[in-house]
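Shown here is one chain on its own, the form predicted on its own, set out as structure tokens.
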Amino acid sequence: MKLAVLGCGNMAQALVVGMAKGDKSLEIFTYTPSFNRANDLALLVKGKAFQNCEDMPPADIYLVACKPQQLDVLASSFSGLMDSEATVISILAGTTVDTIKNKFKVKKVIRVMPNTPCLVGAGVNAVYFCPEVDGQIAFKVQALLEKTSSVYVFDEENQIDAVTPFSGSGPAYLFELARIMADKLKGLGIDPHDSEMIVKETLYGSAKLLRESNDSAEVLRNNVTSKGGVTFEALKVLESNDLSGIFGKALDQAHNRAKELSK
């Protein structure tokens, strides 16, 4: 199977490097106008990089991984070069199946919303297969994505927009919490390096416990919290300042933006 990667940023690199592991049947072509990132990725996966899209051989699957504002230029560059029977995987947030179909003149489109933990072989890929994607291609693509992270397949395209603020944007919320905690710890006189590592290991261990425990997040939270204790006081401040409400509003705003982008 031939996979053409159009846009070779960090997320595309994470997905394609994972896909290529142990799959000698996957022939990979990479393309960026500047060539540099395409060449870097091609070297990692033993593929072939192209600076001119006209020189790229036809592929079975095209992974569209450019920035959303670059989509029109990319689609124009590949006008007439992409077989209408090819399958396009898009990882562009808020970009609908119909938009991809119209831009690239294809019928078979797969929307994927990855998240940055895919860079370390973890995290989530949310996937939607449009009806025209046949079972054989769907099976192959899902198997490739499962090499990079957990995969959740949705039956309705709008569910991808619903998941995006949680899985797609979710890492940013955790990273912001980590920044706040580490900065606060440094301010209390703890060594900057130690502050960073203490927070990183705490959040990593907590996420691992959450994933592997049979208990809910609420139960695990309560297991840390003794009435009148240190954790209790911190959570009391968060509750009194309506953390649930603020976070809910943030997620609603992100969801609304995802829906706006998909129009």
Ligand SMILES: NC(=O)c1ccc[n+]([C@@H]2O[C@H](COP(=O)([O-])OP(=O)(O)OC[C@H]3O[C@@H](n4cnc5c(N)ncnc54)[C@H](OP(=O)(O)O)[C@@H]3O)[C@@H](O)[C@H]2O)c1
Second form
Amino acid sequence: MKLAVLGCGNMAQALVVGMAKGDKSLEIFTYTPSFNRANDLALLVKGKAFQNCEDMPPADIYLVACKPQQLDVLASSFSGLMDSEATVISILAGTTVDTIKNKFKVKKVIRVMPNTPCLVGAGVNAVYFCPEVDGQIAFKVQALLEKTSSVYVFDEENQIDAVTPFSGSGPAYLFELARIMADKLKGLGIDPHDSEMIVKETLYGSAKLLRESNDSAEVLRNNVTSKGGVTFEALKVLESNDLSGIFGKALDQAHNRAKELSK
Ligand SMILES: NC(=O)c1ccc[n+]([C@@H]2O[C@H](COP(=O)([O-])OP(=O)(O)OC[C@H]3O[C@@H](n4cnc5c(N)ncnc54)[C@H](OP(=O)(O)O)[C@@H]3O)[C@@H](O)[C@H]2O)c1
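Please supply the corresponding structure for the form predicted in complex with the named molecule (the preceding block corresponds to the form predicted on its own).
Time for the whole complex; same chain goes first.
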């Protein structure tokens, strides 16, 4: 199977390196306007980089991985070069299946919403296969994505917009919390490097415990909260300032934005 990667930035690299691992049946072509990152990725996956899109042989699957604002230029570069029977996987945030169909004049589109933990093989891919995608291709693409991170397939495209504020944006909420905690610790006179590492290891360990434990987040929280203790005091402040409400509002706002971008 021939996979052409159009746009070879961080996210494409995270996905394609995982997909290529141990798969000798996958022939990979890469393209970016500046060539550099196409060449870097091709070297990593034993693929072939192209400087001119006209020179790229036809592929069965095209992974479109530029920024949404770069899509028009990319689509016009490939105008007339893509077989209408080819399958296009798009990872562009807020870009609908219909937009991809129109831009590339294809019928078979797969929308994937990955997240940055895919860079360390611990991400989440939310996937929607449009009805025209062949079962065999869908099976193959799902298997390839499962090599990179976990995969959740949705029956409705709008469910991708619902999941985006959680899995796509979710890492940013945790990084913001990490920033706040590390800054506070530094402010208390703890060595800056130690502060960063203490917070990183705490969040990493907590995420690992949350994932591996059979207990819910609520039970795990209660296990570290004794009435009148240190954690109890901190949670009391968060609760009295309506953390659940604020966070809920933030997620609603992000969902509205995802829906708006998909229009
Ligand atoms: N980062 C996230 O958390 C996240 C999560 C989910 C989805 N996404 C989506 O993933 C996509 C890529 O994000 P990223 O962070 O990987 O971006 P990135 O690192 O900026 O990479 C963009 C790539 O697109 C290439 N490109 C630009 N114009 C092009 C064109 N006309 N034709 C072909 N390739 C072109 C760039 O080429 P050069 O190397 O030549 O500059 C670069 O390799 C975005 O659409 C984003 O919405 C990102």
